[in-house]
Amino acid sequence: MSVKKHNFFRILFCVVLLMGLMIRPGVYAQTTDSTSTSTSATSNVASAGKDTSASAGKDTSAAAAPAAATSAVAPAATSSSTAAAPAEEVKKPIDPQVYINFFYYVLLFFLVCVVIGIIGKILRVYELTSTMQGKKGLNKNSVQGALFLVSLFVGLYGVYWSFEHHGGMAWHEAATEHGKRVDAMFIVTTVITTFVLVVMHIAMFSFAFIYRGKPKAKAYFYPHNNTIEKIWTIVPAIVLTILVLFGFFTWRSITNVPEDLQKSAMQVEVMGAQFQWTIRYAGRDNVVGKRNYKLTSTTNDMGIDFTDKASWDDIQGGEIVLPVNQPVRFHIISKDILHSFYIPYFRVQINAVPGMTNYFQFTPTITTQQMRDKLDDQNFNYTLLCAKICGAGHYNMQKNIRVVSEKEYKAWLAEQTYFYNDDMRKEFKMAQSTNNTNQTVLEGGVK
């Protein structure tokens, strides 16, 4: 029954192995064919240049009529031309190199599996030889315990090299003031728990050798002991408290903002919905005017409410443009389902709940082109997105955001638009008048 096993696995593996070295040839046989397909097309191009640089050199006075004939089937080539174009994009194949990959790592996964395979038999034949001769075979228990400090030194490495790499790829400098706090919350909590990780880990795969099963070894009935117990139970107790009252007090100290901090912080108003962002500034006055759902419509998408006053010079921006160095009161809301208002870089993370108004107030401390100095990249951009699944189009509920001084913000916000357009005014005057009819329907039948 074994040697039926075996066989079958040989035979899977050679199955495999086929496979791919035939699917090789023909990928290269593709590679060729569509390089050989743009050689000649480009080859076809440049004859026909020549012939029509030739054409116009041999008779520059009856170039007109080819060239008004030209002309006129120029715009149905071009046409068709960007008609088959999105067709070309959604009939691309995939890379034919995504097969070579998959399964070249399907080949190395049954190769590691031979290989272990093959060193499981060689230390079952020298056991059974072992046995016939009469010596001790090798002592599993210390082989596993071997293996157990094998992999604590390969853990530990790992870790290590997480830190280096990955640490490296997600830590990036804070661009807020209370970002500096969050930071050092979470620099302490991870010494902490990295700490607890590496010491509980020697313990215990240490343990796992020195107190591996011997021949002529007694194992230890050790089943109780209140110190060990009071010692696992206190300590823990008493880290997590300071690390959960360090964070209240965190957080404390960057949501709980003084009143006169808050009203003379710059007002920005931002509405999520499925799947986009919408921003609103407060005009001269500084005051967000008020909104209301019931006025929502296709040209008063935020359902901004113009019989106050204070929403006539908000204004209307397309992206998120802040100055340096001053402070900036976000009032987030949700306009459908819950969404998450997220900056990364700027340690701001709060959820947009329907219904409710949330606010973040902070303080950019790093204008967007420094960061590209910092970054060595020049493409880089402070982006708003969102950190709740809010369905298909998440991915793509993103909004740039731009740190830049004093003077350039200024220029910028005096090219923006306001709501209160002169759509919203007809609508609103619309509007206003319908209540006005509505009213005086209403007294005149109380009358």
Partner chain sequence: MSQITLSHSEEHHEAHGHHHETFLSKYVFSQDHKMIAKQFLITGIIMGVFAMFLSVLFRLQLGWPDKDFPILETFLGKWAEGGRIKPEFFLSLVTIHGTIMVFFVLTAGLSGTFSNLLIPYQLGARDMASPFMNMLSYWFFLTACVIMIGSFFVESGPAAAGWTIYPPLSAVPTAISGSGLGMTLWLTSMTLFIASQVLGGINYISTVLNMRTKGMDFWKMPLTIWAFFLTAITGLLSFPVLVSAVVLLIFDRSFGTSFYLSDLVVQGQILPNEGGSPILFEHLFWFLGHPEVYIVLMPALGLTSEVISTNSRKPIFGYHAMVYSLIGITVLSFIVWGHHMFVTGMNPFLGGVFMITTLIIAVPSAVKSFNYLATLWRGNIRFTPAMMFAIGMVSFFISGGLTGIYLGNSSLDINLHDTYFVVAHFHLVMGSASIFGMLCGVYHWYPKMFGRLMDERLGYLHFWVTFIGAYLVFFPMHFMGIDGVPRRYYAFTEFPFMAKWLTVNTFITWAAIFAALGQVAFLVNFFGSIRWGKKAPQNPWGSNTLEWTTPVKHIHGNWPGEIPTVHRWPYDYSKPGHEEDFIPQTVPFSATMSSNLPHDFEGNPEAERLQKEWEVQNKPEEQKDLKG
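Rigid core here is just the name for the largest C-alpha set that superposes within 1.5 Å across the two forms. Everything numeric here is computed off the predicted structure, so don't read it as measured data. Numbering follows the first chain given and starts at 1. What changes on going to the form predicted together with the partner chain:
Once you line up the core between these two forms, the Cα of Pro236 ends up 2 Å or more from where it was. The Cα shift for Leu375 between these two forms, taken after rigid core superposition, is smaller than 2 angstroms. Annotation: Cα of His224 displaced by at least 2 Å between these two forms, core superposition.
For comparison with the form predicted alone, provide the form predicted together with the partner chain.
We keep it simple here and write out only the one chain, dropping partners and molecules.
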């Protein structure tokens, strides 16, 4: 009896809720129309004057401080805040409609809960009546076991679908020499792991279904079997050993470049900073000149030490341009905090660490144009990303990379400017001649 009463109230409640929700579409139309919201907002300034002025004082002072600190950053935020900050001092108050909409979502969720509750009750009533009538009713083990079986099939299909769909979106050919070896290993690993994933799940969920509990059944007492256990210790061990050896030698071949090849490769220095990359080509001598972070200034962003003559021919690259099929050795440094030099298409990543230089040597094998043709996307570009959290602009720290023919590369390089330009030269000469003490300090600081 009491159960029925309960349900009655719930249904009543639902009806009320539904009625409430019917009003919603009209309300919604208002909010989607942005002009109408803004006008209503301005009128609200007047109507809700008391409560805005209280909060506005706080808000403006709070907003001012961080805005100054992070003015260099905040790309999205600045655009929205400039738009939102017209001549008037008072900040835009929050439209009450916002609360109402939010409230409707809460109600909607509540409604869903109630519906689920009712379904639960119906199921229980069904179960009770069927057991009263002496029927077997729904056995929870059978139901859940069957659900596991269903989820197995749905899951397997989902994995297949995801591999095909998302895999197709995700997978792209490596555009470097070592990248091809990495990819071969990736594929081998994927085959093995997918096989294990599928087999283990088929086993587990079908066991769950087949051996679902039955009142009269008894489980098979089987505490251990040393042979089986040995087999499934040794087989993974062997498979993993193969993967380890494969991986180890690939890793060594990538990271352990013989000295003469290191020297003969083209040298490029890349410096990460909040939130941009600076590129320095080594120039004719193929030696990257020394730098000392203490020399950093507004004109000398990298802190290049021009007492080292090797730096005089160093060239600043607006983007990274690489000749195809030529080994290039990147020197990765950081101006401020950790960044990560990451080029997904090249299978290249190494962190930029302040206080030390990291190296990554590789050979691009596919020019940008070739890749565009392959991908059938004429807007495609290789990009350098930052993969180590570095602050507010981390998500947008990019540099374009072009892989071109040797000829194009030469032509491009000729157009780039030296770091040691006329201004720098003057500045440097002046510092050298007028301030001798400073000069000695400089040299002492050079490592």
